[in-house]
Every structure is written in structure tokens, then in C-alpha cells.
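Shown here is one chain on its own, the form predicted alone, set out as C-alpha cells.
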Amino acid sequence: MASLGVAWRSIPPTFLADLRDLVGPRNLLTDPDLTIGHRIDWTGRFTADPVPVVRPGSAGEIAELVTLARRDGIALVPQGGNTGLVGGATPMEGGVVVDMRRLGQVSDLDPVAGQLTAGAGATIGEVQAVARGVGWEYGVDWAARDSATVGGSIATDAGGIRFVAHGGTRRQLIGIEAVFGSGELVSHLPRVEKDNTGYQLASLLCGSEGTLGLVTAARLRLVRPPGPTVVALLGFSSVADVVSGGTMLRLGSRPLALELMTARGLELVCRHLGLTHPFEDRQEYVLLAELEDHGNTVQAVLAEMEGLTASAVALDAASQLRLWRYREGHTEAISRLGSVHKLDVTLPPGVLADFIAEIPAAVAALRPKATVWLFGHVGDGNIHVNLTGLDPDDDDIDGLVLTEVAARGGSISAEHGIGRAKRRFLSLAHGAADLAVMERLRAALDPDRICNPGVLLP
């Protein structure tokens, strides 16, 4: 069997010619200038030297794309919108690049029992935008919308600003299709719910990152509409006091978003997207909430708020918009400054405000010149540690974060996956006999490595 991490001049013609019969001219693209933007992650750490990028239509094609593969030991390397943050979808092995973007249709809509099936490379925003036709949503969102895929957020169970509503991917999971890399080709795509039978193939590859086969298709939930919404920019001069305040919005309404975001962050969006600052004065920490509010529960609960010290309150959809984008510009201008290592985490309610407080100094004592940009999902205790100032291959500076994650009973990955980005951290989260069993699951459904590898697993 034939080598894997070969460059693609290496690759059998054979192998080549008989992707070329089976998916058409027009789908295998051998050009490194037409294939660069698959071989560089979002976050610019992770670059690959030029591969072939293969686009299927059909799951029956990937199906007889990894029988090839296995035919001539070529990995296959998975790839929606590219919007990975952890070098999870980044060729490094060689091999191909698998473009599923044309498995994109959204079909079976079950407007009666909030339901559809998507194809792996519909985006999640096409999948948005097909439920609210029907008067449903569906329950993950993040900035990304309109360029991550279906697949990939299978891939990675992304999480987004939902998570504190609805949960993240796995539960908006009913049934999957998807090729494994022995070849065999599942579809279990239910129609109900509560189906009990037998092993939920659908958890198992949610989160497997590639590597047990190529999710082609799923059956997804869709979750009511939300009422009457309020969105809320709320600064805090303490990181404790903005925990605090989320757990008070938690109690007293209903959430749909509770993101934090600092000054420093706050400042730089402005900077990078022309936008007017949002209070008058400095404001340390700010809670952005978006709250379903059927009365005037959110200005009850925001008057007992202690250690709130200013508030931007939006009611009409446009107004509401406009706040948002103090968010979501964060990935974007963080982006500018140059590689970014990106550290998702999740921490303890109890530890989490600590954490906050307490990271930015250390990683100042290991790397004086990295900077430290914190935002994300407070409501779940999801951190988005963002590192700017640092050599792309820095692993210390990561090892030195997810440690403290760990020592303090967090997780190392919230949402972004493991990717290259965490791999040998991985003994954080999970003891020898956890990483013997996921072993042994690959060896089963990927005997011949052709998925994926180099990501996960050590």
C-alpha cells in the first residue's frame, strides 16, 4: 500500500485519472493556484503544500472515493467551509482535499414536526433560512453562518452563541448518512425523534473530527422561535460581577445569547469596523445579552443588578443588529493582527471568573510580548482565549493555558474540535483507557488511516 503525507505529484496517475472518470474534469481541480485557499487554515497557523481537491456530488461518489483510497493508501482530508479553528481540516499529511460543498441541498422539510435533512455542505445559514420559511430556527448559529457548513459542524459539535438556548450540535442531531472509512456507506435518517435502536451512529461521529469517515448527510431538529426579544450591551468594572449577572439573567428570563467581551476586544472591533463605541466611558467587562422578554422581566432583573455601571438596550430588530456587531466582529479584527492561536475552553461556573482574571497575567509571564484576547460564550462557561504575538508553532504558550483549564476541572475544547492545534494535549481531557477505546473505534471504521490523519488523536 502506498505511503501516506506523498505531495500530490506523488499520487498514482491511476488514481488520479479514476477520480477524474468519477466525479468529471470540472471536479478535480490539481492546480495549486486554484487549490491554495483549501490548504491554509482560518487562523493562519496551519499551511500545506499543494494537493488535489476533489469535489463529489453524491454520497454514492464518496462512497467509491474511499474505496479508491484505500485501493492506493491516500488519505482523504475532509473540508466544508474552511472556517476551522484548530488546523482540523488542513491537509498537512498530503493526500486530497475532500470539498463537500456540493452535497449542499436541503431537502425532506417537515414543517409539522420541526425537521429537515441537510446535505453535509449546506451552510448553517441556508439551513436558518429554509426553517424560518417554515416558522421554525434552527438552534445553532455563529458568525460563520453563511460559510461553515453542516458537515463541519458535525465535525468539530460546534457549539456558537446558542449553546446557552439550545445546546450545541449533538442535540439537533436525529440521524446521519455518512461513508466510514472501510468504505461502507450508513444512512439512518429517522423521521422521529425518539428512535431507540440500537447504537446512535450520529453522537459518535459528531466530534470524531474526520477520522472514523465522511459525514455526507444529516437529519436535523429545528427548535420554536423565540417571542419578543431584548438585546442588552451591560458593562461591569469586575469579571465576577459580570458571571454574576448571567446567572441572574439565567434565572429570572429566558437567554438566548450571553456573550462576554472586554474593553480591550471592544476597542479593537471599533477600530477595525468603524463603529462608534457604545457607552461613553470605559467599561472593563461587557455582558452582551439577548433575552426572549415578554414584559418587562430584563429591566427588573437589570435594576437589582449589582455592579452594573452601564446599559445599551435594543428592542427593534435593526438596533439589535447593530449590537451584535460589537460580538461577532471579534473573530474578523483579531484575525488582522496576524496568527492567532485559538484556545476554546470551558470552565466551572465556580472558577470561571478567576480564570478570566488570572490568564492574561500568566501567559504575560511566560511570552511578555503575546497579547491576550478574551471573549466567547459566558453563559456555558465557554472562553475563547485568543493569542496574538506568538510564533504560529508557540505550543508552550498553549500547553500553559489548557493546563490551567484542566487543573481547575475544565475542558480544553469547548467547540472548536482538537484539530492539530491541541492534539498532544489531548491527555488533559482523557485518560490511557479513554484513548485506547477511541483507538480501537478508528481501527474499526478507518482500518487503513486513510481519514483524516494527523488530527485528533496523538
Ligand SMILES: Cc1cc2nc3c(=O)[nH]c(=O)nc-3n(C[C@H](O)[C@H](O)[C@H](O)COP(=O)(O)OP(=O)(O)OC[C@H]3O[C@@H](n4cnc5c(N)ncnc54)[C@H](O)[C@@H]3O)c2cc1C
The other form holds:
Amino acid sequence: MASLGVAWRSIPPTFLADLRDLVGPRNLLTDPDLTIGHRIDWTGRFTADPVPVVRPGSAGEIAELVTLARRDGIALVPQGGNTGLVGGATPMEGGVVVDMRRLGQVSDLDPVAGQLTAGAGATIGEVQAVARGVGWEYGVDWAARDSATVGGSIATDAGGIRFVAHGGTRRQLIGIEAVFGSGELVSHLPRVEKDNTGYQLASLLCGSEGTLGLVTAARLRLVRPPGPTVVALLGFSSVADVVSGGTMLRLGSRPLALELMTARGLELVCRHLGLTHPFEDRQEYVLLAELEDHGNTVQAVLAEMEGLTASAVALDAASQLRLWRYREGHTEAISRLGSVHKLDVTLPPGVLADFIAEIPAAVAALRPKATVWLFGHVGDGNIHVNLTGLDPDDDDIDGLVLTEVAARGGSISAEHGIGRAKRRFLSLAHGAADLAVMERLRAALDPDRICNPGVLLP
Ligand SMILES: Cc1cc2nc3c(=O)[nH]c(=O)nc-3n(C[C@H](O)[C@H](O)[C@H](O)COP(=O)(O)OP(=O)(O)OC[C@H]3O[C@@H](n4cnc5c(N)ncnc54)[C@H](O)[C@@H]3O)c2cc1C
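Right, the form predicted alone is done; let's see the coordinates for the form predicted in complex with the named molecule.
Once more the chain from above appears, this time first in line as the rest of the complex follows.
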């Protein structure tokens, strides 16, 4: 077998000719100027040399593509919207980028059962629009909804702002169609939710980051839309009060989102988006709560909340969107500061407040010039630790943060996946036996290791 990860100039011309025949000349890009967007990840931390980009139009074409790649030993790097934040879709070992976005159809909508089938290249926003059109919602949502794809969300088991209400992508998956690295095209897209007929391939592929195969379509569960909602920005001076306020809201109401911001993050977003600060006085920590409210239960809970120092409540859709902009502007505003280390972690509730309060000092002790940005889905214990002012290759600082997380019983990846950014640190999350079983699964399903070889497993 030829070596994997060869730069595109050493890809055999016969391979490129066969690809061109397979997808048509318009769907094979080799001009480096046309492929630049496929070679840089969203954070700017990971960049690759030029590689060809192929745009297959069906699951059958992808099965043939895998056969060709196995024949010539060419790595395949699946890519959806390229909004991943851990370098998982960046072709750093060379090979070929497989742009999945032509598989964008949404079909077989069942408005009674609340299910639909989505091609891997459909965006989350497109799935949400189709679901809303028949009175349902798709339960997973986040700021990159208009670029991120169904295939990417499955490959990373995306979580997002509604996890606290509906869980992540895995919970919405009823069935899957995919091409494994072995070349087999599997298709199990049942119309029923209760289906325990053997191994759940959908679940296995969910979170596999393109390392077992390419997801081509999925059967997705929809959720009922919420009743009237309230969005509130709640100010606190201590993070312990934020966490206990969030717990009160979870027990006393139906939260659809519970998101943390800090004074520093809010100021950056206001500067970046040209927004007026939502409070007159500086609030060290701000909890954005979106709640389903069938009456005045939320007001009653807020009246009892300890440590609450300020609040801004929005009832109508336009004002709610205005409050959401403070939170959704974070990723973009931080990325404007240069290359970002994105460490997306979860902590158990009992140690969450201490971690948030202590991690900036731990980072400052090792890298005094780094700036720590903390925000995220605090209702799930999920905090995005973003670090700026660092060398993109500075893995030691990532190791420090992730070791602190593991020592407290947390997870080093809550929702973005391991990608390239955290590959070195996977043993903080899994023991040798877990990793050995994962390796064997990978070897069975991708025997020539052509599927995203530089990602996930060390
Ligand atoms: C502003 C912003 C906010 C974000 N907020 C969140 C958030 O709240 N929650 C969250 O979970 N994520 C969030 N993300 C990260 C990102 O949007 C998700 O990880 C998303 O699932 C990636 O989808 P994508 O289509 O862009 O995938 P890509 O970035 O293209 O790829 C991601 C990974 O999936 C693999 N892949 C892609 N398509 C396929 C396929 N069809 N088959 C097999 N493997 C595939 C790639 O090889 C890569 O390893 C955010 C990103 C941005 C830019």
C-alpha cells in the first residue's frame, strides 16, 4: 500500500483521473486558490498545504471514492461546514478533502412521528427550518447553525445551547447511512424510534470524527416546540451563585438554555459588535437563561435567588434575540484576537464553580501573557476555556488545563471532539484498555486507516 497522508502532488495522476471520472470535473478542485478555505480551520490554529477537494453527490459515489482511496492508499478527510474548533477537518497529513455539502437534501418528513431524514451536507439551520415548517423543532442548536452540517454534528456529537433541554446529537439520532473505511455502505434509517435490533451503528459513528467512515445521511428525531419563553440576563458577583442560581432554575422551571458569560467576555463582545452593555454596573458573571414559562414561575424563582445583583428580562422574540447576541457573539469576538486555543470541557456540578474561579490563576502562573476567556453551557457543566495570546503550538498550556479538568473528574471534551488539538491528551479521559478497544474497532472498520488518520486516536 502507498504511504498515507501524501501531499497532493504525489497523489498518483491515475487516482485524480479516476476521481474526475467519478464526480465530474466541476466537483474535483485542485487549484490551491480555490481550496484555501478547506485548508484552514475556523480558529486559524490549524493550516494545511494544498490538497485536492472532491465533492461527491451521493452515497454511492462516496463508496466508490473509498474503494479508490483504499486502492491507492490515499487519506480521506471528510469536511462539512468546516466550523469544527479542534482541527479535525484540516488535511494536515495531506490526502483529499471530501466536501460533503452536496449531500444536502432533507426528505421523508413524518409530521406525525416528528422525524425526518437529512443528508450529511444539510446545515443544522436547514433542518431546523424544515422541522418548524410542520410545527416541530430540531433539538440541537448553536451559533454556527447556518454553516455546520448534519454530518459534522454527528461526527462531533455536537451539543449546543439546547443540551440542557434535549441532550446532544446522539440523543436525536434514530438511524444512519454511512460508508465505512472498509468500503461498506450501510443504511439503517428506521421510521420507528423503538428499535433495538443489534449494534447501534448510528451511536458508534456519533463522535467518531470521520475516523471510522463517512456519514452520508441520518434519520433524526424532532422535539415539540416550547410554549411561551422568557430570556433573562442575570448578574452575579460570584460564580458559586451562578451555579446555584442555575440549579434553582433547573429545579423550579423548564430551562431551554443556561449559558455563562463573564464581565471580560461581555465587554469584548460589546466592543466587537458595537452593542450597549446590558447592565449599568459591571457584573462579574452573567447567566443567560432561556426558560419555558407558563405563568409567573420564573419571576417567583428569581425573587428567591441568592446573590442575584442585576437582571434584564425579555419576553418578545426581538428583545430575546438582542439578549442572545451577547452570548452568541463570543466565539467570533474572541477569534478576532488571533489564534485561539479552544478547550471545551465539562465538570461535575460540585466542582464547577471552583474550577471556573481557579483556572485563570493556574494559566497565569504558567503563561503570564495568556488571556483566559470563560463562557459556555454552564447548565450542563460545560465551559469553553478559550486562551489567546499564545503560540498556536503551545500544547503545554492545553495539557495544564486538561489535567486540571481530569483531576476534578471532568471530561476533556464536552462537545467539539478531540480532533488534532486534544489527541495527545486522550489518555486523560480513557485508560489503556479503552484505547486498545477503540483501536481494534477502527482497524476493523477502516482497515487501511484512510479515514481522517491524523485525528482522535493517538
Ligand atoms: C461560532 C461557533 C459556535 C459553535 N458552538 C458550538 C456549540 O455550541 N456546540 C457544539 O457542539 N459545537 C459548536 N461549534 C463547533 C462546530 O460547529 C461543531 O463541532 C459542528 O458539529 C461541526 O460541523 P461541521 O459541519 O462544520 O463539521 P466540520 O468542521 O467540517 O468537521 C468536524 C469533524 O467532523 C468530521 N466530519 C464532517 N462531516 C463528516 C461526515 N459527513 N462524515 C464523517 N465525518 C465528518 C470532520 O472530518 C471533522 O473531524 C461552534 C462553532 C462555531 C464556529
